[in-house]
Each structure stands twice: as C-alpha cells, then as structure tokens.
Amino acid sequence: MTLHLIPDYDLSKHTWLGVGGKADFFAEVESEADLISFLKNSQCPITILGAGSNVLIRDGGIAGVVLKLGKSLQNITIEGDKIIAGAGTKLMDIAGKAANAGLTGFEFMEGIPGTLGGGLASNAGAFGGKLSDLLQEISFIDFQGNKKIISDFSDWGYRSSPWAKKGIFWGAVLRAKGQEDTDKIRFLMNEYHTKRVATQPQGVRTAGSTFKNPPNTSAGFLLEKSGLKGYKKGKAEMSAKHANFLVNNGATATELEDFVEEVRAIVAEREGVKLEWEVQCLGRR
C-alpha cells in the first residue's frame, strides 16, 4: 500500500481551536513502510498534525502534505516498568493504563489533550513533571525516511525537543519511576484533575497554554499584572478563568493571532517581558 493522499483537505475539524485553511494534500499514515517509502520519494513539504490542541493553523492552509497518524499507531503494552506506546496514542490513555499497572510518574498527563507524538515534539510537561523525565528510547523518522533509535534525552528542555523539525515520532518506551498502589496513583490524578477544571476554562474552544512561561514567573501572572486576565477583542479572548488560555468565540485565525500578537505586545510594555508562544503556528495567513 501506499499513502492515501486527498487534495484540498479542510484542516480546521482537526484543532481545538477550530480554524484554519486546508492542506495541499492529507493523509492518514498507518504503516511504518508506507511511510517510510513516501518520505524517500517526496520532495513536498512535510507536516505532522498531532491531536491539534495546542495548534493555530492559518487562514491560507498549508503548503504540501499533512499528515495525521493512524489509529495503528494507538497502541499500549505494559512489560514490567516500561510502556511501550505509539505516537498516536493520546497522553491520558498513557496515563490510565501506568495507573492501573501501578505505575509511578505518569500521573502528570492525567487532562493534558495531545498525542505521545506531538507531547515528544513539545516535551510536554504539567505538575513538575515532563516526559522527558520517563523517556527511555524514541523510535523517529526522518524526512529523508531513516529510521533512528533516539536515547539521549540531556538536551532536551522546557517545552522543547531538538528533534520536534526533524522527522516524525513514530513510538517511544518510557519508565516508570517506581511502583505504587493504585488507588494512590488514582488520587494524585484526580486531584490534578480537579486543580485543572477548577483552574482553566472548559467547554470552550482553547488549545491550552497560549504563551511559555519565562524563567522564575509565569505567563499567566504577567498577563493577569498587565491586565489581560478577561481581555476580548472581537471575538477573540484571553480567559477569565486563567489569564494564558487564549478562546475563540467565532474570530478567524488570522484575527486570533492578531490578538495574540497585540497582548504579546502589551505585556512587553508593561512588564518589560517579550513572551514566546506556546502554540504552534502552521501554515499561510
């Protein structure tokens, strides 16, 4: 088999925060080989479409192919103190599954949205902890289509990979840090849980921290001092609930990041700090 490849794909039913253009060309990649064969041959473009929750995707699409993984590559296996899981696999479902083993350190992801690959490509942390504290090896494939093995995790940093632009995380094995009861486990997450829904906004359109904390303060501080904390403009607002979750009401990309721009722009006045995003921007305005 080869890759299925559709033209003109409408990406916004993709991102949490519901916008954006369509792709060149899309597809849904199943197979290791498929993949691999593809990347060798290709001389478009590449882009990697995780779970889309912490993603803008522009107003004029994106240039060659997206990809999505499949739901093959949704897979969990337990073998004593690792789990051994897919890219596609979503963080929470980690989470649950280490859980029920018993399993120590995983408990951070408990309500983080994203898939393993797009939380490997971010370093997706939440609570103190970060996955590359549990990472034991990666399997990665390049845009050229070699596959490699990654195990050195020392350059790996807040909210950043070294190898997020290189390639695609197809899978990863990650370690425990020790064992405990379950029903101890369970707690934890569910008082994270509870921090989150009591902390961020819900049932609205958001994709997570707009902005990454500077060292020693965060974002969500420095917006709520400069007075953002409930800002709107058009339709587009920084939460009243948590000063660092951008929601659309209805805006278009471009005006949601317009707007982002704008409060970027106010709080380096204010408070002398310029912030970076921590959204992913994709693609043509």
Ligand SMILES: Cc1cc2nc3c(=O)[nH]c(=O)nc-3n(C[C@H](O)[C@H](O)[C@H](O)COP(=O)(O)OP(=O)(O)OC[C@H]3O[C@@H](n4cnc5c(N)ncnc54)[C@H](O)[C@@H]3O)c2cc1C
The other form holds:
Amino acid sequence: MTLHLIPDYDLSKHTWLGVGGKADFFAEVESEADLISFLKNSQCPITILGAGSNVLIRDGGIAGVVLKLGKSLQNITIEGDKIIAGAGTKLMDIAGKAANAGLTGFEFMEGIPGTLGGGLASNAGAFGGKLSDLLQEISFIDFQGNKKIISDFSDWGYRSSPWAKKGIFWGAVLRAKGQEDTDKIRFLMNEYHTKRVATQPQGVRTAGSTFKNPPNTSAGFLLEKSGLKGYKKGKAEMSAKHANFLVNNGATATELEDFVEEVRAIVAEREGVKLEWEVQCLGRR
Ligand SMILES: Cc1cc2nc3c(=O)[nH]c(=O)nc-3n(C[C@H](O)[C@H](O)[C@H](O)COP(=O)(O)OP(=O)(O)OC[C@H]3O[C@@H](n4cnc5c(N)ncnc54)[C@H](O)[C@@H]3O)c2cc1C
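What's the form predicted in complex with the named molecule like, now that we've got the form predicted on its own?
What follows is the entire complex, opening with the chain shown before.
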C-alpha cells in the first residue's frame, strides 16, 4: 500500500479558524510503513496537520503534500502509570482516560482541542502543566523517513519543542505524576473547564491564544493595556472576553494575518514588547 494522494484539497474545513486555501496534495496516513516508504521516495515539501486548532492556513494554500494522521493513530493504552497514545489522539481523550484510570498530571489537557501530535509540536500546556512534564518517550519519523525514539526533554520549553517542523510525531509514552481518586481528578478538570468558559470565547472560530506570553507577563494583559480587547477590523476581532483570542467572523486568512500583525505593531508601539505568534501561519498568501 502507498498513500492515497488527493489533489487540490480544501484545507479550510480542517481548521478551527475556518480559513485556508488548498493543499496541492492531501493524504491521510494510517500505517508507519506507508509513511516511511512515501517519505523515502518523495522530494515534495511535507506539512502535517493535526486537528487544525493552532494554525492559520493562508489563502494560497500549501505547496506539496499535507498529511493528516488517520483513525489508526487515535489510540490509547494504559500500562500501570503510563499512557501510550498515537499522535492522532485528542489531548482531551487522553485526559479523560487518565481520569478514569486514576492517573494524575493530565488534567491540564481538558479544554485543549488539539491532538497529541499538534500538542507535541508546541509543547501544549495550561494551568501550570505542559506535555513535556509527562513525556517519557516519543516515536518520531523525520521528513527523510528515518524513525527515531526521543527520550531527552531537557530542552523543551514554554510552547516550544526542538523537534517541531523536523518531522512527524507518531506516538508517545506519557507517565502520570501519581495516583488519585477519579472523582478528585474529575473535580479539578471541571474547575479548569469552568475557568475556560468564564474567561474564553465559546462557540466561535478561534485558534486559542494568538501570541505566546512574554517572560513575566501575559500577552492578554499587554493587549488589554493597549486598548485592544474587543478590537475589530472588518470581520476580524480580538475577543472582548479574552484579548489574546483572535476571533474570525468571516474574514479571509490574509485579513486575519494582517489584522494580527497590526495588533502586534500596536502593542510594540504602546508597550514596547514584540509579541511572538503562538498560532502557526502555514502556506502561501
Ligand atoms: C479554544 C482553544 C483553546 C486552546 N487552548 C490551548 C491551551 O490551553 N494550551 C495550549 O497549549 N494550546 C491551546 N490551544 C491551541 C491548540 O489546541 C494546541 O496548540 C494543540 O496542541 C494543537 O494541536 P492540533 O492537533 O490542533 O495541531 P494543528 O493546529 O493541526 O497543528 C499545529 C502545529 O503542529 C504541527 N503538527 C500537528 N500534528 C503534528 C504531528 N503529528 N507531527 C508533527 N507536527 C505536527 C503542525 O504542522 C502545526 O505546525 C487552544 C486552541 C483553541 C481553539
């Protein structure tokens, strides 16, 4: 078997912001052997897409091949205090399974709508927790088709992973921080959920936090101080509920990207801080 490549594939339906042009080619990956064989025999640029909850895909689409992990990469096995999961698994499913098994440390994943693979690319985190705190081992396939096991996480930082953009996260072994009563774990997850509902826009097209938090402050605070909470231009908006959440009310990718760049320039001018994008902008304008 090899990958089934679909030409001119509309990517907007795969992203939370609901924008983006077409991939030259798109394929779902189900088997490691197919992926490795494809990578070893292809010269095309490769982009990997998870749940599309942290990307702004540009209107000109993406050159080369866009890969998405298929159903066979959505799996969770629990062995003692370890969770072994395929990279296509939703972080929230991992949190749920961990809670049922009485394993702590995964609660922060509640409310993060991405996959494990996407989470590994940004070292996703919330409420003081982050993926690298739990990682024991990652299986990774570089863009040349070489498989590696990653077991050193000392240089993983806040929303940064040294392996991002170098290949494909295939799966990971995560180790719980400890054992706890399932009800207590669920209670904490509910608290996190309640906090999100109270502070973040719901039921809108967004990609979560637009900018990373600079050292010792938060992007939301700086945006609010710059008068940008609820700031709108056309169909693009910085949420009135959480200033760091970009909301798409029907804008194009170009309009969204230009709007965010304008907002960035305003914060730089008013607060002297150059905010760094947390959302990944991919593709051609
Ligand atoms: C409402 C909302 C709330 C959010 N809250 C949080 C939060 O609290 N904390 C947080 O950290 N994030 C948060 N996010 C952002 C997002 O959910 C996370 O960054 C998530 O981990 C992205 O996963 P994804 O599968 O959607 O990745 P995508 O958005 O599809 O991709 C993101 C990046 O990861 C790469 N990638 C995806 N899969 C793989 C793979 N298998 N191998 C290699 N690279 C890959 C892509 O190429 C891209 O560069 C939020 C987003 C939304 C919409």
